[in-house]
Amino acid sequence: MNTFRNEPLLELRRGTVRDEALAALSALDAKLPLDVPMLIGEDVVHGQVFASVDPSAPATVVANAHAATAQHVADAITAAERGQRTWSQRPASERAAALSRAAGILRSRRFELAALAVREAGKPWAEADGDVAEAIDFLEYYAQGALALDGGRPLIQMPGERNAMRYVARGITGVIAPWNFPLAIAAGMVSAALATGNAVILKPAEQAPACAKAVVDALHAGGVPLEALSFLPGGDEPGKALVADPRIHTIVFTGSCAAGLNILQTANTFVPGQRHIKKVIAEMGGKNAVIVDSDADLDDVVPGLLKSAFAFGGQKCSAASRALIHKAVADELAERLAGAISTLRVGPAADFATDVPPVIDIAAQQRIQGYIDSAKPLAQGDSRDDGFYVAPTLFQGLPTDHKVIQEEIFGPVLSLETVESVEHACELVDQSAFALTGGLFSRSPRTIEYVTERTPVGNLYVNREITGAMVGRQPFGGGRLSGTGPKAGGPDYLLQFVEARAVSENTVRHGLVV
């Protein structure tokens, strides 16, 4: 087994690397719009067409995708039943090899796929490249994890008794993927299920179907059978049909809290003919706070908060939306942040200098603007009108029950709140229904230990930005209404996709076989 290492990121400060990236973007632009059909078993299926567009230039259609219906879902699950029988019988080493070959394919298309994420998801180059690298990481990490899991776990042995435990695939897995990490999260959720022997049906986000299809194409080319992995673009209809079908064993979802709760409710409703309990693995967002203590180095805090709150337009479930600042430094930090926000460059994702790109679509733009219009900002950055842009916005001193403080906005909005102490800040964090990520800036080891013990969040980052979890280094996921907490990219994640079987044999045989 190889030692896992994270895929190195591109050095985008180098002119030659930028030239290669721009060449890939030009090559992609010449092919637009891409055609994204359904892939159901061995069939390429066409249906009603819908478009994904470039958030930086909404008149540009990136892909024409073919929307799946409930009948397409039923057909895909029937194909997956055949795929499940064959794929689950493959040795773990063969399945792992297929995933590793898919990782190699993504690696060989590095610039092309980053360009696609720039165009279809509006991700700035560094974010787009990180998305490709993380997709590769997930494939390699879960491939190796599946090999380790295949050996089972050691059990206590007694004289005359042999005990063994092994893990087997749960069954057909439905994956509902988001648009903000259209390559990485799709690759992670799909590959975890495949690595452990499950057939998969992927329903990507409507906003980024072409990116998700690139992942599926790589997995098929790497050796995953067509019937073990189907692909169903579309809106709510295929997603709901996938969750409700009694033949689905596991549902993996990343998206909004409301959608996740609906999935949990549907999955927990027993359907006649169903012979198993469905498992839901859900990551449902957050309302993430960064605590700034009185002794924090504000030279570190300012860039850390700007990156946490405004990179990729705040469209990460790990992004910071609250800063809980000790009263001793609250005024100074607010003044520095108000000045710094004006330096953020708002622009197209394809511009290497862009700090804050447009948000994903007009619905998101209008929703976020509604939050901004609900109070008077302390400071705002620039905006533009040639894409789905929202000005990065800073609030200060809002009432604790204000919707800007209480609700997940998923946009470039940060609220500053003054606290009496770190203990006070921890009380405010503890009052939230979400518990995904959190941050702390402090020079005191005692404070760091206190917050580490006290915080409910799944991922706490100390003296750094609170986004950018790396596979194998920062297993990602939270509790409360942020999700079911399985920790994607961690050593326990694959256990979500298997069932344990234990066998105990009496080794003291009496007589001979007749």
The other form holds:
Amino acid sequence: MNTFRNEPLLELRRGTVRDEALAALSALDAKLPLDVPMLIGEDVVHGQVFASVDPSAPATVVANAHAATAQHVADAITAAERGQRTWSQRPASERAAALSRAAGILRSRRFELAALAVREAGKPWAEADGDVAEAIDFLEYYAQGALALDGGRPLIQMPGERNAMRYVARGITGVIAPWNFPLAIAAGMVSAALATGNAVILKPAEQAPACAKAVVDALHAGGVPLEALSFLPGGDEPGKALVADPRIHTIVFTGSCAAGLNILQTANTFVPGQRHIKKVIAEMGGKNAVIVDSDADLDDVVPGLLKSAFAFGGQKCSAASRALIHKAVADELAERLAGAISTLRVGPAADFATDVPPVIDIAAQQRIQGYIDSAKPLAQGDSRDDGFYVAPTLFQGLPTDHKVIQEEIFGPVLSLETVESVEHACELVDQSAFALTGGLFSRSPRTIEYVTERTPVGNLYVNREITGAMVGRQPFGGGRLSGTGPKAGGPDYLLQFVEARAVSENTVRHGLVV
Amino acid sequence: MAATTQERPLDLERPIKEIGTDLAARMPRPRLVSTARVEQRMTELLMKDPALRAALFRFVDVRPACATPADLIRHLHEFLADAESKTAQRATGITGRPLARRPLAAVAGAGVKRMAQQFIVGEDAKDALPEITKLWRGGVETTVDLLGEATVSETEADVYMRRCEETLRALAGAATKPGQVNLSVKVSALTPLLRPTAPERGIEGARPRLEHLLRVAKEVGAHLHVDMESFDTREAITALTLDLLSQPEFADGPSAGIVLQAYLVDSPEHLDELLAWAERTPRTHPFVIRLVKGAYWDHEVVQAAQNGWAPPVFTDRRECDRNFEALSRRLIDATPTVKVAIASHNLRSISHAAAYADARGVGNDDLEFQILRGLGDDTQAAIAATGRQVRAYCPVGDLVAGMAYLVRRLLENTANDSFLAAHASGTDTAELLEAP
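The form predicted together with the partner chain is what I want next, because the block you gave corresponds to the form predicted alone; please supply it.
To see the whole picture, the full complex is given below, headed by that same chain.
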């Protein structure tokens, strides 16, 4: 694993790099709308067409995708049964090489794919580029991880017996991907399953099928057999059918808590003919709080909170939505944040000057606006009406049971709460049903230790923004209702995709050890 | 640039050694440095023990955020405990370790404040005037730098601009001769809109405030110098400064300048840009270029490493020093179109620029040396004593605002490759003057 290095980010602070990015965007725009058919085994399949649009300019259709039905899901799983046999029998090194080649293909399309994420998911350039880089990271990291796992684990050996434990693929894996990291999370979930020898059926987010298709194309071109990786764009129908089918062994999901709980319920309902227990790997969002102690450096806190709460419009599982601020600095910080929020430029994702892009679709826009309208803001940034825009909004002093404090909003909304102490803040965090990410600004080593031990969150970030987990550096995932716990991009993740086989051979023949 | 290495005149090394030896002789010897014993011992300890050094910096950094003495002691205790546990992990014992508590405890509270005051001339312009006029009377010019918190809102940017204006007027009221008032300003404090991927936003945001300050400076006959900051903001700072100074209303004043950072790998190309602009933009007061090594080296290296970029700075100290000398020569050659300020505490860099200027017949009208107040006081005195023009960079601000500045200067001062550290530890002058 020690040869892994994160893919370098584009140095967008240099004008020449920005020019190259804009050129890639123009080239992409000339090709829109893209056609995104289903890929079922060897077949390219067409169906009822639905569009993904540019959230910054909803009249622009980015892709026409072909919606899968339950029958398409059944066909894909039938193909995957063949794919499972052949793919799982390939040597781990061959599978890893295919993933690594796919990473190389993504690398060669670096600007083009970032441009696609800008258009289809409304991701600002730096975020879109991070998405491509993270997709590459996942492919390389899991390729190397699967190689390391292939040797199995050492066991105690006795005279006359030979003991071995190795890992084998669990079986056909259904992946249901989100739109907010349309390249990276799709690539991560799919490649973890593929690296460990599982055939995969990917159901991408309805809002970003073209991004997911680019990942699938790269994997096929890299050497993953068509039967081992099918691609089914669409809405609820293919997702539900995929989860319910008795031939599916593993379901990997990133998305909302409600959808995740539904998947868990369906997956745990035994279907006649089913011969195994399904496993669900779910990452289901959060309600992430940043604690600001009295000894924090507010010069760091203000930009840290702005980035955590408002970058990409707060549409990251890891984004900050609560700030729990020590009473000694609460007034000063509130004033500085209120002044700072009006410096955020709300605008199209493709504009390098944009701080806060639109949210993903009209449903999200209306849902978030509902939260904003439910209380009086302390301060609010600009908005505009030529896309799915929402004004970045700051609340202060809402009652603890207010829905803005309790529910996941997944938009550019941050609420400030004043606390008596760090202990008090930890109690508030502990009352939450979510436990994904958290932050702490403090310059006291003992306070940092205290919060580290006390917090239930899966990822705690100290004296920095709480978003931007890097593969291999910040393995990502939370507990409680935030998910089933495995850390994506960490050393344990692949274990979720395998079963262990232990073989013990008697090596004594005719009383002799042979 | 190919030109950086081929042009060194063969006869420069001797005058460099002569000038440097003369300057060194005029500086107090390390053993006689008139700092308090506690501070002396502390500096020694810090250079020997990185864990202690980290603990002290963390303590100095948090000092203004501590509301009570108990809070202060708690932080100090925590930092010390951490430093000791790390030190204890080392295979060999550090003899300085048992001594650590005393000097560190001694700087608590008032100690940090006293240290800060060594670098900061006053809380505001009025408070700083006695110190500044004292320097003026001693033949040392000054440039004032207003320290402050990071600017995160338009209101904070307005506050900084007003402080700058008040400072310009207060200094002008006290000035005894033309050209004495000199203020260094930070574009990042004049706008909350600096964005590394969108320089135009910072330019638009800072433009009205910098324009206003240029008008005030022109009115009171002051020099306005635009400081350089991290690489992320260089494009915006450069474009804004050159664009404003190209406006007809500023052609006949005020005197103004910018900074060139020699640690940047592409600084020769940046100098091309600055010189080309100066050539085509005639000004009553020549454009001043202050050559510095650069103060954000750690930031640049860390940021580049975390993002997988090639660092924009030289990572080899000698390469950086050679570049500093090459840029010095190009700048001196560009006089009198530009006026040159060599801002360095490095004895070799100073001596090199002086020797080259002498060889080219460039004098005090076109060349000055700049040092940081509190850090280069001995160097300043020595340069002034040799009749060369010297200017002290004088930070003004309260204790809270001064901490980031103080930490950065302390880090520089005790860094392994620091000239001052080498000088304080008694490195031989001839060695300090060797060509990089």
